[in-house]
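In C-alpha cells, one chain follows: the form predicted on its own.
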Amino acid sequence: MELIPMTIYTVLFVVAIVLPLLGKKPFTYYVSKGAYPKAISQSDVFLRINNIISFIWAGIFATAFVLVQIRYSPYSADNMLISNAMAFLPQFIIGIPVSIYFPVWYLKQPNSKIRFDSMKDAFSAMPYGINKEFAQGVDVVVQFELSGDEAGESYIIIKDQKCTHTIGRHENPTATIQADSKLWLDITNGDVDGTYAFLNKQYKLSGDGSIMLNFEKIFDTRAKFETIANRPQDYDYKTISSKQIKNIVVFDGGARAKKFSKTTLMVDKFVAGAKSAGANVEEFKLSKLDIHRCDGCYMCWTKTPGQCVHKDIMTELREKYRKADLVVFASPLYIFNVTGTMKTFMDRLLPIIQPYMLLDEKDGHISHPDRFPQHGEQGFVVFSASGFPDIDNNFDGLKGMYRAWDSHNENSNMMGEFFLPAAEVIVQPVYKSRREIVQNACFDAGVQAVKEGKIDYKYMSAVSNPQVNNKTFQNQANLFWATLDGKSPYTKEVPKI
C-alpha cells in the first residue's frame, strides 16, 4: 500500500521540477494564470514567481515522498494513515501559505516591476497591482485622453483600495491626464520620469492633480509607505486675554508679489479667518518703504528717548506697531533668517524699548522694559516660507530672533510660528491637497487668535508638515531646477498660486 503515495509524490516531484529544468512553464503557471490578465501572466516576473513557487512544491514533494515511508505504528493501517498525514503536513504548513504569499512579497522586491507592450496590457494590469497602502482613503476617478498609436479615451476609479478601467469618457473624473500613449507608456515603465515630463510640458494635468504625487506608487507594490511625522512643540507660546485682539497690523518683508509668495499666501488666509473673527487688519509692504538703516548712534536712548533720529516712514510703522493687538511678522527664509528688509525694519524699532535692564527674578534672565506699557500686551505671529524640506538647522536663526525678541521684550508675547517648509513645490496640482491644509490651518489661527488670544499648536503642525519624505522631494526639487537652468526665468515658468 506504501507504494500508491510513493509513486504519487514521486510523479508529482518530476511535474514540478522537470518542466522548469527544461525551460517550460511549471504545472503552477497552468494553476494560476487563468486569475489573470495576459499582460500578467505573460510577463517574465509571473513565470520566475511560479518557477519558484513549483521548486518550492518539489521539495516539499520529495519530503513527503520521505515521510510516508517512515514506520510510526508497528500496525499496518494504523502506520499508514499516520504517515499519509505526516506527509500532508508539509503541503498544508509550507505549500498553501507558500503560494499564497511568496508572490505578494517577491512583488515587493525591487527586480520584480512588470513592463508592458502596450497601453492596453499596462491597463488591463493595473486593478490587480494596486498597492493597498497608498490606495487606502483614495476615491477619484482618472481620466485618459491619449494620443498617438494608442490614441483613445478610458477612465479609471480608484475605490475602497480596488481599481477599474472602462473605455470612454467620465462625466465628472476628479483629474484629467492628456498625453501620447508612447510616453504615457515609457512613465508607466519607469523608463521616462513622470516629474520630470509634466515640468517640461510632455504632458497636461487637469483637475485635482493631486493623486499624481502618489499615482505611480498606487500601481506599485514594492513601495513602501512612509507617514511623514509632525514636529512636536519645541516652545511655549503665549496666550493673551480673550477677544481682546481687534487691530492687527501686518509686516511684510518678503520682496515677491502676493501671486508668487508662499509666505504671503499664508498671512493672507490668517488675516482673512481674523477678519471674520471681527478683526481690523493694516498691511504694509516693507520694501516697497524708503526705510533707513540703523546707524547704532543709540539717540532713541539718550537725546531723543523714544525717537529716530531718521525722520522716515518708520516713525509711523513704530506707533502702528506698538499700537496694535497683535503684530504678524512676515518674512521668507533669506540664507536662514529674514530678509535684509525684514532686519532692517526690525532694527529701527529699537525706540520702542528703553535701555534699562529688566530683571526677572524667577529665571534670573534680563531684558529690556517696555517704553510703552500704556499701550498693554500685545501678541506677535510669525510667518516664513522656505524652499528646503526641514524646519531644524535651516529656521533656526529666524526662530532665534523672534524668540528672543519674544523673551526680550517686555508686553510682547509671541502666540505662533507658522514655518512653510518645500515650499516652492507646494504651487504643482499635485500638491493641492497639502496647500488646501496649509491655507485652512492658517485661517482657523486667524479665527482662534482673535476670538480665544491664542493659537494653537496643532494649526503650526499642519504647515510645518511638508508631507514628502527627503528623497522624493529632492528629485523633484532637482527636476525643477533642472527644467529652468539656463533656460527661463522663475517667475515667468512657475505656476502661479
Ligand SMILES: Cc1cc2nc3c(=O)[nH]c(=O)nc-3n(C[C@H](O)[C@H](O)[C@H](O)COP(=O)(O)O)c2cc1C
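Take the two forms, find the largest set of C-alpha atoms that superpose within 1.5 Å, and that set is the rigid core. Positions refer to the first chain, counted from 1. These numbers were taken from a predicted model, which means no experiment stands behind them. First, how it differs from the form predicted together with the ligand.
Superposition on the rigid core between the two forms places the CA atom of K458 less than 2 Å from its counterpart.
With the core superposed, Y101 shows a C-alpha displacement of at least 2 Å between the two forms.
Once both forms are overlaid on the rigid core, the distance between the two CA positions of D180 between the two forms is 2 angstroms or more.
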Second form
Amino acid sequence: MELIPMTIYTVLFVVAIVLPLLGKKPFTYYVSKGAYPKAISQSDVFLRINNIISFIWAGIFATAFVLVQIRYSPYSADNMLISNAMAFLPQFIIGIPVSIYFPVWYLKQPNSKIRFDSMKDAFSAMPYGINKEFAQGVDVVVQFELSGDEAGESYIIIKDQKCTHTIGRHENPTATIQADSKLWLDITNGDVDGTYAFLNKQYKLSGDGSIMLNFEKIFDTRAKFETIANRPQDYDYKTISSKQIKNIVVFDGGARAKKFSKTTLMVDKFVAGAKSAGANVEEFKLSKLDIHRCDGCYMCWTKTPGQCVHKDIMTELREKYRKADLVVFASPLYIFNVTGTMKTFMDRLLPIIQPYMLLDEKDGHISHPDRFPQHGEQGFVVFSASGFPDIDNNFDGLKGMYRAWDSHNENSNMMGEFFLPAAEVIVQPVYKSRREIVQNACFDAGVQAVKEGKIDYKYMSAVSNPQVNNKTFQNQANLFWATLDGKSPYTKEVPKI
Ligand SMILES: Cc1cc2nc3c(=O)[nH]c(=O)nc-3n(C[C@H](O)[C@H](O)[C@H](O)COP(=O)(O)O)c2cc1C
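Form predicted on its own done, so how does the form predicted together with the ligand look?
Expanding to the full complex; the earlier chain stays at the top.
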C-alpha cells in the first residue's frame, strides 16, 4: 500500500532535484512567478531563490519517502493513515514556511540586489521591493518626469508601507523628479550616486525633497535601519521653583549672521516659545560688541569688588545677566568648545561672583558665593551646534565648562543643554523633518521653561539625535563640501541636497 505514496515522493524528489541541477527552472519557479512582475521573476536573484527552495523541497520529499514506510501501528488501516500523516508533516512545518519566508530573508542579504534593464522594469518591481522599516510612516507621492529613451510621466505613491505605481500625472505630488531615464536607471541600479548626481545638477527635484534622503533605502530590502540612538540623560538639570521666569537674556557668541547660524536656528525657536508663554527676551550678539579680554588682575575681587577695570559694554551686560531670571548661552562649537568671543564674555563675568569658598557640608562640594544674592535663583540654558555628528568627545569641553559653571556658582542653575550635531546639513531640503523636530523641541522647551521653570530631557534628546548614521553623514558631508571646494564661500552659495 505504501507503494503509491513512495512512487509519488520519488517522482517529486527527482523533479525537485534534477531540474535545477540541469540548469532548468525548478518547479517552484513556475508556481511563484505568477505573483511577481517579469522584472523580478526573470531576475537571477529570483531564480537563485527558487533553486534553493527547490533543493529544500527535494530534502522534504526524501524525508517523506522514508517516513511513509515506517510502521507506526500493528493495524494496517491505522498505519496507512499515520504514515501518510507523518510524511505530510515536514511539508507543512518546513516546506510551506520556507517557501513564504525564505525569499523575504534572502532579499535582505548583501548579494541579493536585483538589477533592472529598464525603468519600466524598475517601476514594476517597486511595489514588491518595499523595505517596511524605512517606509514606516512615509506618506508621499513622487512624480517622475523622465526624458530620453524611456520618456514619460508616472508617479509612485508610498503609503501604509506599500507602494503603487501609476502612469500619468498626479495633481498634488509631494516631490517631482525631472531626470533622464537612463540616469535614473543607473541611480536605481546603484551605478550612480543619487546625491552626487543631484548636487551636480544632473536631475531636478522640486517640492518636498525630504523623501529622497531615504528613497534608496525604502526600495532596498537589504538596508538596515541604523542611526545614533537618542542619548540617555546623564545630568541632573535644575528646576527653578522659587520664582516665575519673566526676563530672559540671550548671549549669542556665534560669528555668523542669524540666517546662516545653526545655533541661532535653535535659539530663535526657544525664544519664540518663551515669548509666546509671556516672557520678555533681550538678545545680544557678542561678536558685534567691543568686549575687552580679562587681564586676570583680580581687581574685581579685591580693590573694586564687583567692578572690572575695563569700562566697556560688559558693565551693562553683567547687570543684564544677573537681573535675568533665565540666561541663554548660545555658541557654535569651535575646536571642541565655545567660540573665543563667548569665552571672553564668560571670563568677564568674574565680577558677579565672590572670591570666597562655599562648602556644601552634605556632599563636600565647593563653589563661589553669589555677589548679588538679592536677585535670587537664576536658570541658564546652553545651545550649541557642531559640524561632526557626534556628541561625546566633541561637546565635552563646552559641556564641561557650563556644567562647572552650574556646580561652582551659587544661584546659577543649569536647566538644559541643547547640542545640535551634524548641524550644517540640517538646512538642506532633505532634512526638513529633522529640522522640524529640532525647531519644535526648542519652541516647546521655551514654553515649558517659562511656564514650569524646568525643561524636560526629551526636548534636549530630540535635538541631539542626528537622525542619520555616520556612513550616510560622511557621504553627504563630503559631497556637499566637494561642491564648494575652491569655489565660493559657504555663506554665499549653498548647494541643496
Ligand atoms: C573655527 C571652527 C572650529 C570648529 N570646530 C569644530 C569642532 O571642534 N567640532 C565640530 O563638530 N565642529 C566644529 N566646527 C564646525 C561648526 O561647529 C559648525 O559649522 C556649526 O554649524 C557652526 O555653528 P553656527 O552655524 O551656529 O555658526 C568648527 C567650525 C569652525 C569655523
